[in-house]
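To begin, one chain is listed below as structure tokens, in the form predicted alone.
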Amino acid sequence: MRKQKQSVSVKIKVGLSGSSGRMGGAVKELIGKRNSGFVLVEQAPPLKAFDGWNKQRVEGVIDFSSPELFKMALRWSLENKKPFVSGTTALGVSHKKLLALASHKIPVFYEENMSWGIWQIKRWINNVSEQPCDILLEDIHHKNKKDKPSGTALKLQKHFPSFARKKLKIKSIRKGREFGTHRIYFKSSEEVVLVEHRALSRLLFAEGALRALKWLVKKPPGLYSFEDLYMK
């Protein structure tokens, strides 16, 4: 009888922007997991190490570091025409129109947040009604995050409809270990509506990355984020 051979399961080849970071061993942590259909090539920092990135193994660029090493990620990957994800927070305008600007070259995916959870909020409040209440946005990250309000909390504030963002009031909290809780208070006279979103751990937004690279490596160029993923 002759022997079936084996199927090889095809991995997609990642180079990680700000792999010494807090998210960046996540994402290392969910790659060098058995079958998780990812292998790392290159990583940086140091920041030179773009310079040494071979564009042939590379597929698809993950970054999740600091506005600096960001630009030199989207630079890269714009040089070599190849996917681009991230998940940097406290971009300024600036880095933003970049994000623009590259998505007319290659398939960018850009979410301050990369948490299925939070984007079902997003949904959510989008079509609240208008009530006579009080809004009120927790934002609590750990002790060390640098941007206050975070991406999340200001994303969450831009969903929520004209009438509701001028009674929103953001409270922003940094202790301990936090992962990221944002909760949201709908507050009157006579209830009070709790809506909350607690990350568990840094894997979950290394997981959503993942997920939008494998789905991203197939898209024209175009400025994605989870509204393209999730709605697809």
Ligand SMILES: NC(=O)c1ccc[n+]([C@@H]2O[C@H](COP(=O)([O-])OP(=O)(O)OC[C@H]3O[C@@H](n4cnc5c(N)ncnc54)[C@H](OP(=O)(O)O)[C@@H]3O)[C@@H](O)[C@H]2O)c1
Contents of the next structure:
Amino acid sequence: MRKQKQSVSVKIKVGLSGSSGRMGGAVKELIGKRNSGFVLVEQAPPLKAFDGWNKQRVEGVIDFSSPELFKMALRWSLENKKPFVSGTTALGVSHKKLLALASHKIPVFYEENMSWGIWQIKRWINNVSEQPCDILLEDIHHKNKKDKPSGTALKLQKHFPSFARKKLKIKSIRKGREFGTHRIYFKSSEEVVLVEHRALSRLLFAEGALRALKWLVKKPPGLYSFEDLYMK
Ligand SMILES: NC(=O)c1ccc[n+]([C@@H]2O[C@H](COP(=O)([O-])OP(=O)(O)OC[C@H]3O[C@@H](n4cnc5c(N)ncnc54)[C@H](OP(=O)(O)O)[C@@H]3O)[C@@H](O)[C@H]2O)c1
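Coords for the form predicted in complex with this ligand, given the form predicted alone:
Next comes the full complex, and the chain you just saw is listed first.
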């Protein structure tokens, strides 16, 4: 008798927090592509959806939501010992503390901006040398974005050396359907340097989160970011 070929699924089973949102839609679109390597098994909202999530099915959680839903998703991941990836912005100090506490027990990945390009810019501005010039950081996003300045703008600000941070000005613009543009101008009377990052699609951020989860499922408990994924 001919042996039947066994198809072994190696897809990572994802629980998605913020599934009805714009980013949730982008994550679902990528997961749904052939050979994505992921399958969606649980979704939230509503908040109470977590009570019904099946611990045996979910292998990792991705969260792009709001501080409230983020908290529920993190709690579920911690209680059920699942890797947790979040890109939710506007988190307060207390939320960041929860991430740090959870990372003692589960692998946690957090990035305000899941794009490779922004990560490259962070590395560059880390090394900016002292220069008498004005520094302006522009953050341009769609009109429904809730936080202002963007999480990315605040994160970029932290990456400047302290002399530059002191003179840095942030200007936030909310208009139309912009997925996210960040521009940094260094201006003196003799020269202008402009660094620009433009997200052309939300799929960019969804892709970063899926890449992070694929990497994270093999990691021990800890608090990770792109620094760890790309550099170590
Ligand atoms: N890290 C990155 O690269 C990156 C990139 C883009 C966006 N973001 C961030 O990702 C987050 C989501 O962005 P988005 O544009 O997808 O936002 P959105 O369209 O407003 O979606 C938010 C999602 O969270 C759910 N939600 C929010 N508060 C809730 C609550 N109290 N109870 C139940 N469900 C709740 C919403 O459910 P309903 O549909 O029921 O409202 C929806 O599913 C934001 O923080 C944004 O800044 C991060």
